[in-house]
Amino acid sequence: MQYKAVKLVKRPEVRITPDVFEVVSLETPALEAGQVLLRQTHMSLDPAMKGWMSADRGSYIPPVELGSIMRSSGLAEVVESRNDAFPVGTRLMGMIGWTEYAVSDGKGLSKVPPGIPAEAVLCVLALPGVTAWKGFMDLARPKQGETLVVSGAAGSVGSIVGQLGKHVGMRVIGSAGSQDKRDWLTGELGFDAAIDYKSPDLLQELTAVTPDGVDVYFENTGGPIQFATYQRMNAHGRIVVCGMISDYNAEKLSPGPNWINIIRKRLTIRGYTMPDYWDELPDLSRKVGEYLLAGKLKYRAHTLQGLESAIEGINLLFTGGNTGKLLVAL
């Protein structure tokens, strides 16, 4: 049986252009003992992919090799099995790649309980949820009564962080680039306020909604919101840096703020990436899953159709064009 896959054949420069990919037709191989054939049903598109495409070998994860299938996480169903641990019909999530089918021995993949919608799996139980939980609940050390600011708050990670902050009992402020996204944050998700990171009066607007300063800043984007929030940090505040999406497609990286405020306010700034915590993924997924099943976490998906839609669609992540967790339905 033939199936389609997308290989990375060129390193992107500033933007991810279609010519960095090649769509190929492959033949499903005969399975060996211990292997399963997966049919991927849904694929996740994430900002980190831009870094995975680069030639940088000093990053937290090796780059995708040219000529290899593009890396991504996804949800798949076992359609043929020579592994008793994964019978036909088992749903698995993990790193599968830009491909309709894949062969695996099951290592690095997690079973997904029946009955959970595919969108909920990739919007919450997969990387967004565990990334949000680890960075916020474990590294930011949130406390009831504190003020939290989340950049990229309408994104897959930021929206979960903000909701967790409300459950902790914090005042939660989000930044987002469109009125629709800001309305979703304050309306459906219960944020206390949402501001436009593109506003020419950003610092004044942030000051107005953080009268007691900021105790925790969860950084997804960089850019002007970073500078404004840095100036509002309270003594012993914590800044957790998950992403810098505003710089991923920039020709020149933004300069950082002066470090004097780190000393004056005794700030803790912590960068993190999830590959450092792979051994914790089952436990983190269980924790965030309990909140999901209890109805404490809401999500919004932006779903593209068909494998090849990822080639152009991935750029929605860097223009703000997606209106929720960006997925591809295969």
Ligand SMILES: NC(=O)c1ccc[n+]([C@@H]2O[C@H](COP(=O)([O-])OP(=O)(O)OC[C@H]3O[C@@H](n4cnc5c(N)ncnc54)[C@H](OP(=O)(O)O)[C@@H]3O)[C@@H](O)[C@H]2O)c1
Given for the second form:
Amino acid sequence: MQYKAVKLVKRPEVRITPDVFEVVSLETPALEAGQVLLRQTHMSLDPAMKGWMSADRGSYIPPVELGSIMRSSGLAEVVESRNDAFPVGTRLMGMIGWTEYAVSDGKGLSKVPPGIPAEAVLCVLALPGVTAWKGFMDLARPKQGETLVVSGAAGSVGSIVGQLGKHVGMRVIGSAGSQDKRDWLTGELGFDAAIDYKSPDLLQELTAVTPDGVDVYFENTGGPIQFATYQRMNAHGRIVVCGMISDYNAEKLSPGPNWINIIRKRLTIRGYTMPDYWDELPDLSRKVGEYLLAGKLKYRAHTLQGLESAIEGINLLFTGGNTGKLLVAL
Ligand SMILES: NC(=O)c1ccc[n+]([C@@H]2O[C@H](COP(=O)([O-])OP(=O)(O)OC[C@H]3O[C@@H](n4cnc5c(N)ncnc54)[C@H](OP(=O)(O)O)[C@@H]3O)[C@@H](O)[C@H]2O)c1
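Next block, the form predicted in complex with this ligand, ref. the form predicted on its own:
After this comes the whole thing, all chains and molecules, with the earlier chain placed first.
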């Protein structure tokens, strides 16, 4: 059977342009013993892909080699099986790539229980949920009554962090780039306030909604909200650095705030990436899954249609054009 896949053939300069990809037509091979044929139903598009496309070998994960299928996580269904552990119909999630079909021996993939909608799997149970849980619940050490600021708050990770903050009993402030996103945060998700990180009066506006200062800053974006929040940090505050999307397409990286506040306020600043915690995934997924099934986590998906929509669509992440977790339905 013929199917389509997308290979990375060039490294992007600044913006991700279509010429860095090549759409190829491939033939599904005959399965060997132990293998399964997967039909991918939904693929995740993530800001980290920009880094994976670069030639940087000093990062937390090696780059995608030129000429190979672009890396991504996704949800797939077994459509042919020579492995008793994964009969036809089994749903699996994990790193599958920009492809309609893939052959696998199941290693590195997790079974997804039936009945959970595909969007819920990729918006919450997969990377966004475990990233939010690990960074916020474990590394930020949140406490009831404290104040949390989360940047990129309407995004897939940020929106879960903010909701977890409300479940802990914190005052939660989110920053987001559009009124629609800010209304969703305060109206649907129960954030105490949402602010526009592009506002010329950002520090003043942040000060007004953080009368008791900020105890936890969950960083997804960098940029002006980082400077403003850093000035509002309380003594013994915790900053968890999950992402810096404002720098991913920048020709010159932001210099960042001066370190003097780290001493004055005795701050802890902690960066993390999920590949360091792969062994904790079953436990993290179980915790996130319990919240999801209990109706404690809302989400919204921004779903593109068809494999090739990823080629332009990935840039929505960098313009803020995605309203919710960016997915491709195949
Ligand atoms: N450490 C880890 O292991 C890990 C794992 C997953 C994700 N992450 C990081 O977490 C962050 C959020 O990822 P996500 O998957 O949840 O994406 P997302 O927030 O769903 O989408 C990206 C959002 O970033 C915002 N953005 C884009 N350019 C910006 C800029 N220059 N300044 C401020 N905001 C900007 C846009 O929202 P607005 O409309 O609000 O501008 C956009 O919708 C990313 O930095 C990502 O790299 C880290």
